[in-house]
Amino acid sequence: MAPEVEVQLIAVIVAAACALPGVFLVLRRMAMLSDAISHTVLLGIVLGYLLTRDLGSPLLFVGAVAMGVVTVALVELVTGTGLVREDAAIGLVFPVLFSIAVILISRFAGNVHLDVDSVLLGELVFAPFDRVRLLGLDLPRALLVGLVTLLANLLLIGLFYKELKLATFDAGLAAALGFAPALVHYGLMTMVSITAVGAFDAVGSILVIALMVAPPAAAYLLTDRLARMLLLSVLIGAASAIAGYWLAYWLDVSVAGAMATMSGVAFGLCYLFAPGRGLVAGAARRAHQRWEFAQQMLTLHLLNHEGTAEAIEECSPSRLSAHLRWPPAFAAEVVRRAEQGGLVQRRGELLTLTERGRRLAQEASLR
């Protein structure tokens, strides 16, 4: 398999693995915990190395995952005091833990391959050079780790889908039904920590954050169904990874940076053009509601003066602007739309209600 294909495959698998737990972080309004965890796991790795003096020891992985859970516990401990909000607690906890890791690296592991820049930014193009053999296959280590992480996330979400869904949307009901939302919460945070640890060695913590937040946030704008949101998050993350690789290839820039950029672009496109929640759809909906309300006001005005002596004055198209205090162009457009919608009709110099328009005005008057 060509190295460029392996790089894209690693990126797609990592994107999918990050998107799955990211959906629940976004829904729980805890997206920035991914930022904290992806940084503080470095302290777990450093402590594991200082204990074993072996970069290949499994204790590094265990320490990193444990530090991610510790980060969550510390954030909740600080938040539980009631003195600061959760976002401030995250901003307090993770810089301290990450800074301790940086100090320990510079003081005790300066001659070891624990480079802070590589942890933050990663370098995907080097991933195919670190290889392992499995079942007779020669595979990049990052590909194997990413695939195991993805399968583990799929398995856990599949097994505990109902518990995760209920604890995410209604923790009180989950507790009443005996689902232990605190246990579900820490299980999810452990999943996030494992995903961050499994991914950031190849792609760096910055891309882990981008892939864990941007695709789920974009999917949230596209659907209200959890299962569909999970699928869309994976697809958007994978598409962002591939698009980012080719953007980096064409511009000769950082692959991880380009992928993070494309995940942001994907979110931006959904933010603007999502059918239900996008800015464009929202603007169109507000404009439509404005015209609907104006037509409703027109029908009420005509109903109030229907059959009265002042109807000739009040119901004349040329006088509506003055009586309803509308600009002339706006009044003319409202009349045109009302005529097209079958709400009013012209009879000489008068506007009269159709049966449909009369029903609309009567329903509006009863509200």
The other form holds:
Amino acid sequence: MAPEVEVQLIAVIVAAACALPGVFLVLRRMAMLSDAISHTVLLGIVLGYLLTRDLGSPLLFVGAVAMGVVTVALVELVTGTGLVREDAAIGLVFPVLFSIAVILISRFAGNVHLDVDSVLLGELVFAPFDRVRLLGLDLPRALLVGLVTLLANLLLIGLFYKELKLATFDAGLAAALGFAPALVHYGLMTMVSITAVGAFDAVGSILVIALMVAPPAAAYLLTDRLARMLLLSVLIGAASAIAGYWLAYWLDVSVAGAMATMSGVAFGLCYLFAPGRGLVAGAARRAHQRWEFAQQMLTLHLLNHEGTAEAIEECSPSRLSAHLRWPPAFAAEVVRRAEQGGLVQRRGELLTLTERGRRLAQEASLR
Amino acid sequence: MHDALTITDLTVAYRDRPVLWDVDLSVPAGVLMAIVGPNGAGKTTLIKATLGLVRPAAGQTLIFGRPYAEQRRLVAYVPQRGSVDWDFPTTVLDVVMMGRYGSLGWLRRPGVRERDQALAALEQVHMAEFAGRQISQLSGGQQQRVFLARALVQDAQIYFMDEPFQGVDAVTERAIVAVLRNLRAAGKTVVVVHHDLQTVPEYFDWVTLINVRRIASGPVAEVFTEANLRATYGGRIAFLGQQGAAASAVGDLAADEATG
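Would you mind generating the form predicted together with the partner chain now that we have the form predicted on its own?
Okay, now the whole complex, with that chain kicking things off.
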């Protein structure tokens, strides 16, 4: 495979792997935990390295995952004191752990390949140079790690889909039914940690956060089914990864930075244009409701004065704007729409209700 | 035969503030029981402690003579409607099927059977036509009926419901009352946290009055008295005497509590 294809493949796989647990983080309103975990895993890696003095030791991986879970536990501990809220607890815990890691690197590991830039942004473009052989295949190590992470996440979510859904939607019922939501919670956090560690080497912590949060948040706006949200998150993450790669290629900028940007752009597009929940659809709906409601007001007004002596005064199109205190242009437009919709009709200088208009007014009066 | 629910010496505390103070309670099987008491009296906590959702400082609760952990399959639970996120991406039918998860256990997936049971339960609460609806598109009363249907598919022996009548429309209130009566007719035990004192004698045959401590518990005709209500609500309540028997509350309780 050509290196640029490999880089894109790695990015797509990492994006998919991050999006899956990200869906549950977003639904549990714990998106910022991905921020914390993706930074504090560095401390686990550094501690593992200082113990083994070997960057290839599996202990680094174990330490990193454990540190991710420890981060969650510490956040809960601080929150549990009742003195600060969870967002503040996250903001307190992870910088401490992350800065300990940074200090340890600069003090004890300055001469090894563990630098802060690569932690934040990763070294995706160099990933094809670090290769492993597996079953006779010559693969980039990051590709293999990404694939294993993705498959592990697919397997776990596939197996425990029902438990994850219940514990996320209604932790109280999950506990009452014996599904140990705390266990599910820490299982999910372990999954997030493993994913963060697996992805972090290739794409860095910033992209891990972007890929865990932005695609699920975008998918949330597009669907109201959990299974579809998972699928859409994976697709949006993968598309952001490929779009980011080409953006970086054309602008000659950081690949991870461009991918994170594109995941933000993908969310922005959904935020604006998602059918039903997007900003544009919402504005259109509100505009529509405004006209509908104005027509209801008009029919109710006509009904109230129907057949009375002051009807000529109250119900003439020219006097309407003065009585309802509507701007003349607005009043004229409401009358035009109501006429077009068959709610009212003009009888000379008098506006009268049609049968449909009367029904609408009667329904409106019951509201 | 064991009582459906036996609570002995139950104390639940938040640090050093008791929420429930040495409560004893026995609920015979087959009754429809209301738990009433002012805000902060520990009504919800009583249910949560029974279901193992909060850890008691002392005492124990038994379901048909055994600890809850051994009797989960006999118990159904309707939490307060506001306790979940109704924007969660799922459908009415899916939420109702969650009631079957306990019987399925870990790993097993719900199938056609669970689907049919969920649809039947939705039928009972007049929500069948909403089965495919996203849950955020429901009114408060409809949400409550979905929760009720979810408890019905649990097919339990004892049902705990936390304020099912809270803020619901008349249609929902009638639907819930009908379901409660069906459950009693089928010999089930139902425990309901309830706020509207006026409807207690009409809807329930058993009542427990609590205000941190248990004030009284027994058949409505015997214990739903003005004296017990005064003891529960601390005299901050006015009564309209009703033929010397159960009193019905008037006056704005919430306003009284705000000033008291």
